[in-house]
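Just the one chain here, laid out as structure tokens, in the form predicted on its own.
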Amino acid sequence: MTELAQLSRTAYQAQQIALRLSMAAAHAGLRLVMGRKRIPSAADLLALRRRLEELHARDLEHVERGDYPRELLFQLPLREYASHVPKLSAEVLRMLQRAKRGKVRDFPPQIDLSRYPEYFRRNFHWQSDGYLSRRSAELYDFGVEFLFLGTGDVMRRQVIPPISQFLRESPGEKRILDVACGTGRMLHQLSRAHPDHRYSGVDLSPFYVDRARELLSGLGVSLLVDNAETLPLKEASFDVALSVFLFHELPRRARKNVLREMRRVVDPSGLVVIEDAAQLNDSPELRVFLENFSLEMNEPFFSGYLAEPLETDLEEAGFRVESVEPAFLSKVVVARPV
């Protein structure tokens, strides 16, 4: 290992280590408040400390391989999210509140949620405004780092390393869709790992697509406000099409649909990559905390979602799954067009 190497690897494991204990220490003052649905073993929690474990380690050898640079080990925009902290510990308290009173819709009126799927019409995470507001789109990305103790962007960035091995057996430049891009955060990692194509991103939250265009500007993606559902794209228009954290929040009609909507605009040479909760099939020692997600966080669907392999969805909407890889909390399913 060279020095750099061995340098960086010092550096990005303080980093994450000071990322866990100062995160760890808020979860544990929330948990006084909300208390669990189910108390985690010893062995439950070693098994998910191991999960973590591997998921650094993971981040550092593809960095090694050359699977994606350096430099997004250390791209957490730090500054910008202490900055959001007062705002985030507002938003914390407006949705313990939420939550103890049960308010799964709670809308301001001026939001039409007449433009949105029911199922979309809710406070995803107890979070103000659902997807719907600048407010939440501003607070999404640190919010999705405080709650995965800092993890975030590392488990998105799992999603790469099976892109840059396509991109390597098939030279020239490719058509990249990510459905869901939310907020932009796996673009800007993926293109910056790989500039020399073509990106675009889709997603149903006008807010969050404002909030992405922000974060690419410059970088020539194209964005899109729709519904994965029925994508507004031509067949076969993209090489590679990927989504991150989406179909655990939709109801198994939609999982099928948007699944179908990702066979029909992939080229059939082409790859398609998920990463999503970790599912009961391949996780079962992270059950208890798989299963205190759905029961805490206004996630409806989750519980459907945790029980129906993305696998077995993918393989009937068209697809030969060629891997499953753990990510923490997370996994990642690498699949092609049959």
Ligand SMILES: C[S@@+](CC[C@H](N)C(=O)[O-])C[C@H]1O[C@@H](n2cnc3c(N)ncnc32)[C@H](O)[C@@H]1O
The other form holds:
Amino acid sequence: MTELAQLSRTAYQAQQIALRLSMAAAHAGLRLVMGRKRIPSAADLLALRRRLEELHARDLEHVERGDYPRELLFQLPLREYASHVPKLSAEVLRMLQRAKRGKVRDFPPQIDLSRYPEYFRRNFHWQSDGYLSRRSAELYDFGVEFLFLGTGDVMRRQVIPPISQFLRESPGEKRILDVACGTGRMLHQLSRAHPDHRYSGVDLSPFYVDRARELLSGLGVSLLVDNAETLPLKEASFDVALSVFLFHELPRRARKNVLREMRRVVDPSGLVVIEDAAQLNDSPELRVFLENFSLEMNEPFFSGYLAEPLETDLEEAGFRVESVEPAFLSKVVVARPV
Ligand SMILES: C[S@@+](CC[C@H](N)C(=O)[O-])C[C@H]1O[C@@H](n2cnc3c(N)ncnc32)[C@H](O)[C@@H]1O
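Provide the structure of the form predicted in complex with the ligand, given the form predicted on its own shown above.
Zooming out: every chain and molecule, the one shown earlier first.
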């Protein structure tokens, strides 16, 4: 290993430990207030720790194998997140109150909910305004890092290696679509890893898409506000379609609709990569954490999702599943149209 590689390995490990310790302290405080639905055993905690260590080891390996550039290891906007600590702390208090009162659909009257499907009209993770305000979009990225102890972007970029392999095997400019792109953090990392391709993103939240526009400005990414169940996009108009952390928030009917649309817009020679929460078929050792997430985070479709493997839905939608890789609390599923 070169000196540079060794140095960045050490810097990376120091960064991850610092993130984990500071956030774990806040988590511990929250646990005292909220309690847990189910208490993890020592074996559960060990399994979780193993998955975390594997994630970090893989992240470094991917850089060393050239799947994505080293700069991605250090691209979290830590200063911006630090400046959001007061706002996120106030938001966590609001979330706790909402959870305590069981207010699963707590929206200010000015938000027009009628434009959205029923399943979308709720405060996922108890967050204020659900996905439907600027303040929600502004706090979302830091909130995800906080929830996952600084591994949000690390988990997201585990989608890149199969895409890198596809791009190596099939040269030329490719059209790449992120379905439910949210605030754009996946597209940001992917377009830095592979700048010479055409990127698009679609999301149902206009506020999250506005935020993505800010993050991705100047990168030539085309962004759309629309429902992934009925994409306003032509058949076979993309070489790669990906999606990160969408499916666990959808009822099964909507999951199938989105997969059908991904199958339609991806070229028959193309690739589909989906990352979402681990499921019980691949990660039974994480059961207590996955079930707690379902019980504690206002995620009404998560328990169904846990028991209904994404792989089965992909096959039913006309894909052949090529691989399933763990990524801490999530998994990355790679599939091809059949
Ligand atoms: C948990 S967030 C994940 C966002 C992003 N992919 C990420 O990595 O952070 C779920 C996203 O799905 C979007 N979403 C939910 N239902 C959708 C639908 N039917 N069509 C398009 N986007 C949807 C939400 O607006 C939100 O941005």
